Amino acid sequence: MNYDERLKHVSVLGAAGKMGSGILLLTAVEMADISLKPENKGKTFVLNAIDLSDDGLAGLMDYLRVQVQKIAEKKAVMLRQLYADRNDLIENFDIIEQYVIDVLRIVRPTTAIETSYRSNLIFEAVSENKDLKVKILKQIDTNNPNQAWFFTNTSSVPIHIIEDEAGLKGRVLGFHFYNPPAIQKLVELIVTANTLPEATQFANSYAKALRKVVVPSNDFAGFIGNGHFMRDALHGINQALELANTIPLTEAIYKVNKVSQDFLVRPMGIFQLIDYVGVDVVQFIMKVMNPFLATEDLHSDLLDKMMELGVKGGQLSSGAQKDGFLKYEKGSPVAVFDSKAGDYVAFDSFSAKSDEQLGALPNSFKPWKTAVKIAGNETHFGPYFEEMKTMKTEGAILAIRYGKRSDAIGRQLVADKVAHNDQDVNTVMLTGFFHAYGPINSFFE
């Protein structure tokens, strides 16, 4: 079965979710482009969008229509070539409209998992729950005579466990899109000792067609991305708790968030990133990873407390940020949650004092939006952190400590053979987390 044939009948599980909808969009467009090739004219391509929620599926189709329209507008020249045999399609808007119709025609929204029983390829994007994943994949495989391949979007569950418990014998691999899949360029590819070579080859070809950057990770819980992020987040949480011995925890959280964003020149502070991913998701991923770690404990009582109080973060269906450790107005944090009082404390009530205590940024500071665009920005960050090391302010000391810990986490991922090399760790953080520089660096030596 060649590449085109593998994509003739595909299913996406969890298609109405945040990750599933993006995977579905990308796959629908790829399948439509293949179906329009001269050699595939007259062939039927089917993409089952499977989800439990009828309302979610209705919203999914609206999302697809809008997104495919945008994609079509950006590649009108290519579409004119694809529709070269259609004399009735003259104007660009006619071609774009036809393309939207052709993409949506491939997608079949349904709540019936049975539709996947005829698929050759199944993308799994259900919740990060090993038992649920195994149950669903095993059910499909038992009823699917096609020896289908399964691409799981898990960000933490070891693939060999899913493979063994679902009895998939080399026909499952980890294909971890980053959020949101339609925008993020990174994919972590995880195979087992049994993964079929042709499945790996297909995965790389599919990723190339989607113009994704593929980083291979070995099959350890959390892989590279969450392997680094979870430990980085725990360091930030513990740093705030240490500061809270002398100042209110709300102010400590504010300081660590500011240090990890401004002083370390990241797109988000660590508590804002936890909120973006979801307090509940971060806690759950740590729980998934923890049983596989012999020498460390990925656990936070503060995360447990936030969950007990129902403060979960994450996003609304509109994409707007929900309140978590921080409260947001128009997408920007404006307050910190006080877990003792059960309410938010506005930045305005303490930020000036906290900023003064942290001290000024280095003179060579450039904000993330500027620094990330500097060609060869290593030449900027070397002197920047050297300057910071000479400063004796609280902010500089916390930042260097944080940077050293981030570097150590990255190096340990390589030493533990989760990542193949330093560059793979850095590529994940640069591409998947939009950092301006890789965590494994000489800056913090």
Second form
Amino acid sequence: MNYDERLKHVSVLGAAGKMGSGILLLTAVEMADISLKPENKGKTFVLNAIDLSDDGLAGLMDYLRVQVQKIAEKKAVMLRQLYADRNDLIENFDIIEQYVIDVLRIVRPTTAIETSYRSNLIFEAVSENKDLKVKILKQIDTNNPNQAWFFTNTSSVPIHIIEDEAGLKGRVLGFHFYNPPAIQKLVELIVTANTLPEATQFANSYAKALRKVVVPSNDFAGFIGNGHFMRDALHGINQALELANTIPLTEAIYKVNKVSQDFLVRPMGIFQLIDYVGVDVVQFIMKVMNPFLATEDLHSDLLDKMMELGVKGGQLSSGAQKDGFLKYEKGSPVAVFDSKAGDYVAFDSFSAKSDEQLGALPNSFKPWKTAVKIAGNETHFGPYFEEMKTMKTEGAILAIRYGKRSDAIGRQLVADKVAHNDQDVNTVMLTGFFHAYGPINSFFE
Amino acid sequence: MKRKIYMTAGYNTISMGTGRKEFNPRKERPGLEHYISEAGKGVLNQIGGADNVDESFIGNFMAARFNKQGHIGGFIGMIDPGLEFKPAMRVEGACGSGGLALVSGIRSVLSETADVVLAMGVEVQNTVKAIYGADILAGAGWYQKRKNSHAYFFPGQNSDRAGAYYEKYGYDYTRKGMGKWFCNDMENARLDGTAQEFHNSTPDLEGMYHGMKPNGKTFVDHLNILDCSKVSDGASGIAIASEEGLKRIGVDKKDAVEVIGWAQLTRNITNDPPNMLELTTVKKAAAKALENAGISIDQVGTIEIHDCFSIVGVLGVEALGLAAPGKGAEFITEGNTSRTGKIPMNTTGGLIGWGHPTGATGVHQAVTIWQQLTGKAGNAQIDITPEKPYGMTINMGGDDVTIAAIVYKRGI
Ligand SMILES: NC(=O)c1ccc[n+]([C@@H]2O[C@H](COP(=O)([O-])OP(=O)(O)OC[C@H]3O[C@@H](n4cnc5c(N)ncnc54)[C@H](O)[C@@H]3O)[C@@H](O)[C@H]2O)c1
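Right, and the form predicted in complex with its partner chain of this protein, after the form predicted on its own?
Let us now look at the entire complex, which starts with that chain.
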């Protein structure tokens, strides 16, 4: 079965979810492009969008129509060539409309999992629940005569466990998109000892067609991205708790968030990132990873407490940020949660004092937005952190400590053989988390 | 000409679109009514009101598609009740519509049916994304050829012209000239508060231009977006008057420009351009307008030329006879067309810097020349010397199809 044939009948499980909808969009477009190749004329391509939620599937179709149209608008130059033989399609408008129809006609939204029994390839993006994943994949495989391949999007369940428990020997791999899949360039690819080389090869070709950056990760709970992020987040949380011995926790959270964003020149502070991903998701992934870790305890009482109080962060379906550790106005944090009082405290009421305690940024500071665009930016960050090391301010000291910890986490991932090398860790953090410099570096020595 | 013809009381709205700080494509914006009304009133305020106007013309290209609105002449009466129940009509010649409004006004005054004409142009284009805007603007070409043309129709046509020029005279040589043209436009636009690129503050324009290589996969083979005019919302207006008309509106001759020669020529749209390296219709129209004016191009002190693409600037310089074929790029690179050069062109930024609300552009050009020759150009003012007292506008519709060329001098 070649690449095109493999993609002739595909299913996405959990298609109405955050990840599933993006995977469905990208796959629908890729399948449509293949179906429009002259050699595939007359062949029918099918993409089942499977989910439990009828409402979710209705929303999915609206999302798809809008997104496919945007994609078509961007590649109109190519589409004019693709439809060159269609004399009835003359203006860009006609051509874009036809392309949207050609993509959407491949997609079958359904709640009936049975439709996947005829697929050659199944993307799994249902809720992060090992038993659920194992149960559905097993059910499909039992009923599907095609020796289908299963690409799971799990963030934290080791792939070999799914492979074993669902009885999918060699036919499952981890194809771990980042959120949102349509925009994030990174995919972590995780194979087991048994994964068929053809499946890995196909996965690489498919990722390439989607213009994704593939980083292979070993099959270890959390893989590279969450392996780093969860520990980095825990460092931030623990740092704030330590500061809270002498100042209110609210101010401590504000400081650590500021240090991790401004001093370390990241796109957002660590508490904002936790809110972005969702306090619940972070707590959950830590919980799934923890049993696999022999020598460390990846757990935070503070996260548990936030969850008890129902403060979860995450995003509304509109993409707007929900309040978590921090409160947001137009996407920017303006206040911090006081877990004792159960309410938010405005930054304004204390930030001037906190900023003064942290001290100024190094003179050579450039904001993330600017710094991320500097090609070969070691030349910027080297001197920047050198300057910081000469400063004895609280902010500089916390930042250097944070940078060192982030570096150590990265190196540990390589030592533990989760990542193949330093470069892969850096690629994941640069591409998947938009860091301006890789965590493994020599800036903080 | 059997009567003296003057233009005065020019007015431009802001050219709105990307580049302006206040432009937000996601927010609702003013429509045709706003622009027509602002520019119309802007003229009326300088000529003693609507009662002084005998007739009106308004150039517009494609409101029928950009705004789903035809019958633009009907909006003239909306500007002021004093314009209602008087002659008003919309004229169309693609991006040359504004020039046709001017020529129509000139004809009316010449034919003595009017002593004061309100000539306007309007276009509101930011209603659709660029990729659909390209469909709409392609209406300036022959629809029978649309199927096999580029997604970005006009950039595609001019990319072919640029490609031909590169091939004959060299890529780097040509890009240098086009780059200089772009820089001149941006620098000039920064001097005019109504220009779309007024807020432009790029420190190294030349570096930016040459850093962006044309990419046929996402756009066209031989041009990048810096080579292209802007997508704009805007309107312009100007009064066209006889000597009696000037008296009626109380404007002194020295605050007006006199039209001393003009030509309006149109090429057969169903033919391909006869020569990719020449703007044949521009060449003929410019020569005829100069001949009618009885002057030579060397006596012209400033020109507004229809630089919908930087390559048209290069070819335009040649069509005007300022440089021999193949020497246009060099002529520009040497600085001859910059605001301090031998023949300053597009002194408020042209279509690339000031903006290109298609149906209004021809009128905007006349307003700029009126401002420059009468000393009303503010920060954008250039020196007009007694040896070269004349101004000129070249407005173009389609790929060198509908051309209006007009020669002006300050009224005395
Ligand atoms: N959200 C992220 O940032 C992110 C990033 C990478 C990977 N992931 C992983 O992707 C997977 C999906 O996560 P998500 O964030 O999209 O979750 P989600 O809750 O947004 O989506 C899950 C979807 O699965 C559907 N579903 C649940 N049970 C089902 C069943 N039995 N059959 C069919 N559909 C079912 C739900 O209705 C829902 O639409 C998880 O494994 C998660 O760990 C998430």
